[in-house]
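Next up: just one chain, as structure tokens, the form predicted alone.
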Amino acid sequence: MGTQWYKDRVFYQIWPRSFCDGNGDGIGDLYGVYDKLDYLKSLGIGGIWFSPLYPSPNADYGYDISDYCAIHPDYGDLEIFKKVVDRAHALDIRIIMDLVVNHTSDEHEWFRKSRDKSSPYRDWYFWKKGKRPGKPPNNWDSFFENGAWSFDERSGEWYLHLFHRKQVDLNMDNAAVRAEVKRILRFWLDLGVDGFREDVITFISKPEGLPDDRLSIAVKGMRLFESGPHIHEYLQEFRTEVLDHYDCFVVGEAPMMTVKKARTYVAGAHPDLDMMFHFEHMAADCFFTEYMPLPFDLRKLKRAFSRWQYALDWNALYLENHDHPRVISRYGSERYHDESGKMLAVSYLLQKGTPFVYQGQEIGMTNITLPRIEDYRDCQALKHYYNGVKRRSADKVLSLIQKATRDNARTPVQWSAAAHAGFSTAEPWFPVNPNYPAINAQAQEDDPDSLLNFYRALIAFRSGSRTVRFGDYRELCPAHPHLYVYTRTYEGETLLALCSFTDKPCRFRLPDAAGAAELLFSNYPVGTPNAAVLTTRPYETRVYRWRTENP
């Protein structure tokens, strides 16, 4: 099962197309990653999660893979990839890859061959006749389309895709498909990769016969294909036959995951996965998806945080990734940019688990507002727009897209105030956020009070703290509508993290045990750090430490 080294590291997610362009063509690449490894080391990063680097037609920007054992030419080749891995390892930075095996691109050679009914690849995917002419085989929904089936004229049958029509679901019940997955795992592990983030991994086992879903209100079919009948069997097969033979780790990603269900994946002596990415805490301002917005509700966020902290021994911690808008624009305040950015960092970085920082999060990158739907690339956003304009005005629908689209997280990283934010010497593939002259890494580098240096200090503290690594978690004042307060306690030492999610003043009384507590972090000057009662300023955060007994 390896050494569980992932519990002692902070990871950084790179969405390669927008991280850093090293060869001057306007697209982020592995040459740019190589140039920024020292920056990541200075941030205290101990691991990198690469979003897909593989060849892809980019219908869903890398999550539609056409070759699992190569590098997309936009990003480089296997030679520069190995150079990045070797340099990262020399800096004590581990590398994990995105494993996307629920589906392939329709341009993958497996799918191309499967269109022939006599091909042995036919059963690698789900090909079905319609219920009747012009009608799909069942009533399942797609996340990126209006239905989960597309008709192929050449084959005369329908194929299943739970996401974009160019992302075709693999039939994992076929042993040959599972053998290919194991070959892919070995290929990258033998190249020196240290693990995998497994994309929508709980969807890979479909129910026999692919029946209609008569109960679901939202995404029809999801209750049937989420955690399907053979999911644990297949994940154990991958673990036992491949992963157990390497010092690596795997973190799953699972929409609509609950803590009860997560235990079946990550608990026990030989778990399917080491950690689980869930989405529950990303719904504090929406219902199920950002395209169904609601007023931000801190109590909803806190319930999600604490439910997972109490239920599992170890969690995958994050506030941003490639699938969600920027968190300062959601849960914080662009007006109180630095203050809320620092508060949000404290809200999750000292929890129990392995934290993931998304590119640009450490400098407080925010959402972008583009004037036309034609300016957006996100296939999910385009689906919602063209569905929405059938019922509402185009202006209202565009306003929703501007706030909810995943493209908000995919603008080029703002490295400096130079042209194109220092991301590239050429016109970038996607617009740079116009706030880059004020929000960029270079401007924050030498400012001791910057958000970047706050992240550096907080990550350094976390990495050296046994209380953060091993301590118990406890939430205080869970009913408070504006304050999130939690403690971590270990061997007589207590850390208290106070986070205000409002610009309104809130009174808070430190626990009596705090006594002469040491103030470790704050995003405002504090005149009397040990005052028993404090009144918070907009989006204030503080971290205290005290001892209550000898270890």
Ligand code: TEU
The other form holds:
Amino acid sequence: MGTQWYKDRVFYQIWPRSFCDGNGDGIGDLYGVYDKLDYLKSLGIGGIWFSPLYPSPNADYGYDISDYCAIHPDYGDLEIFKKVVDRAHALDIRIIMDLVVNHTSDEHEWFRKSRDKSSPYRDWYFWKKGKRPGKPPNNWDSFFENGAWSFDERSGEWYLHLFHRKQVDLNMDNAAVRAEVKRILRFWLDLGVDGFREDVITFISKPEGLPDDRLSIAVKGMRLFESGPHIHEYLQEFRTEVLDHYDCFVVGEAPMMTVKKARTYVAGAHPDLDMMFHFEHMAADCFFTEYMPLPFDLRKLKRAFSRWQYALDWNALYLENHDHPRVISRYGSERYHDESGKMLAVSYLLQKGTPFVYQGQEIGMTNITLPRIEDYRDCQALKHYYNGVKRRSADKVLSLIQKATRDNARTPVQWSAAAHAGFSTAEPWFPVNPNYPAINAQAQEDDPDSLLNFYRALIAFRSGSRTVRFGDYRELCPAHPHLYVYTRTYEGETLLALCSFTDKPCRFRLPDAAGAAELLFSNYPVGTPNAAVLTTRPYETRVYRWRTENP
Ligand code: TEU
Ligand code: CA
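Output the structure of the form predicted in complex with the named molecule; the preceding block shows the form predicted alone.
Let us now look at the entire complex, which starts with that chain.
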């Protein structure tokens, strides 16, 4: 199983289009990444996950790939990529790539050939006749369209796409397709990358015959293609034939995953995946998706956190990525920006697992509100908008989109108070959040109490702590509606993280054992650190440490 080096590092996710523009065309790129590697090092980062860097027509911003073994010209070329990898390695930063093999772009050469009925590529995708003329082959839903099938005039059949119509599902049952996946894995590993984040990997095995789904209410079909019949077999094949031969690791993205099922992927001596991105804690203010909002419920968040902490030895930890609105705007408070940003950092960075920090999270970037639907780019948001306005007023639907869209996480990173937030010298491809004069990395660099410097300190602490790496997790007061409190204990040392998710005062009594505790972190000045009972201030957080003699 290699050295499991990924357990000792904090990862940083780069969504390249909005990270940093190095060549002044308004689009983030690898030249910009190269320039920011020292910044990432100063943050204490030990790994980078690159969202797709490959050529793509950008129907879904890189998640629709038209060439798996090249770099999108917007982002650079293989030469600058290699320079980034080498420089990152020199700084002891590992690199993982996004592996998106559930689907390819419809502009990928394989799909273009596949549209010819007599081509050997025909069977690389799912082509089918409709049930009746004009009716798709089954009743599955798509995440980004109304229905998972599109009709191809040229060959007179339908093709399957669980996402956008320009993201065509590959037929993983075809050994030639799996051979390509293995070739892609080797290509990047041989170039020096250290692992993969595997996009919707639990969807790649489709059920025999692609039957109708007669049960599901949410996304029809999901129950059938999520963890499909050959999923473990295929992941084991990738593992045994390729991954085992490199010192690399894989983290799988798994929507709708339950802890019970997760064990079948990540437990045991030769697991399919080293860890998993589940979604349970991302639904504490909604029902399954951000498009069905509910009031924020801390108890829901805590149940999700603790369920996964108790059930698995190792978790992928995250609060933000390119698919979700900014967490301060959701689970924290824009009014108590710095306070809640620090509290949210403590709420997950001391859990057991490998943490991922999403670009801009470390400076507390927040959601953006754009005035017109035309200002948005996220295909998922556009689907919800055009469906929504069939039933409700455009204003109401727009205000839902503004809160729910993935574009909230995709605004250019705010590097400074200079023009375009220092992201680019040109007009950026997507609007910069107008709050950049107040929220930017440069301003926080110089302020010892900033959110950025809090992240630095917490990451540095975490990286040096055996208790954070190995300790047992325990949640205190699970029924409390506003406080999340957890401890980590290892070899007589206990860490206690206290997080208030409200602006209302809450009383909390420290455990008796904490009598002589040391206060390691806080987001307010603390007069009497050892007071047994404390009353929290808005979004207060504290981290204590104490030792108990071994019995
Ligand atoms: O996401 C999978 C996925 O389930 C999301 O689309 C999810 O439904 C939604 O974003 C939650 O708000 C992955 C990628 O992370 C995403 O960016 C891609 O759009 C998607 O797969 C298709 O490749
Ligand atoms: Ca550029």
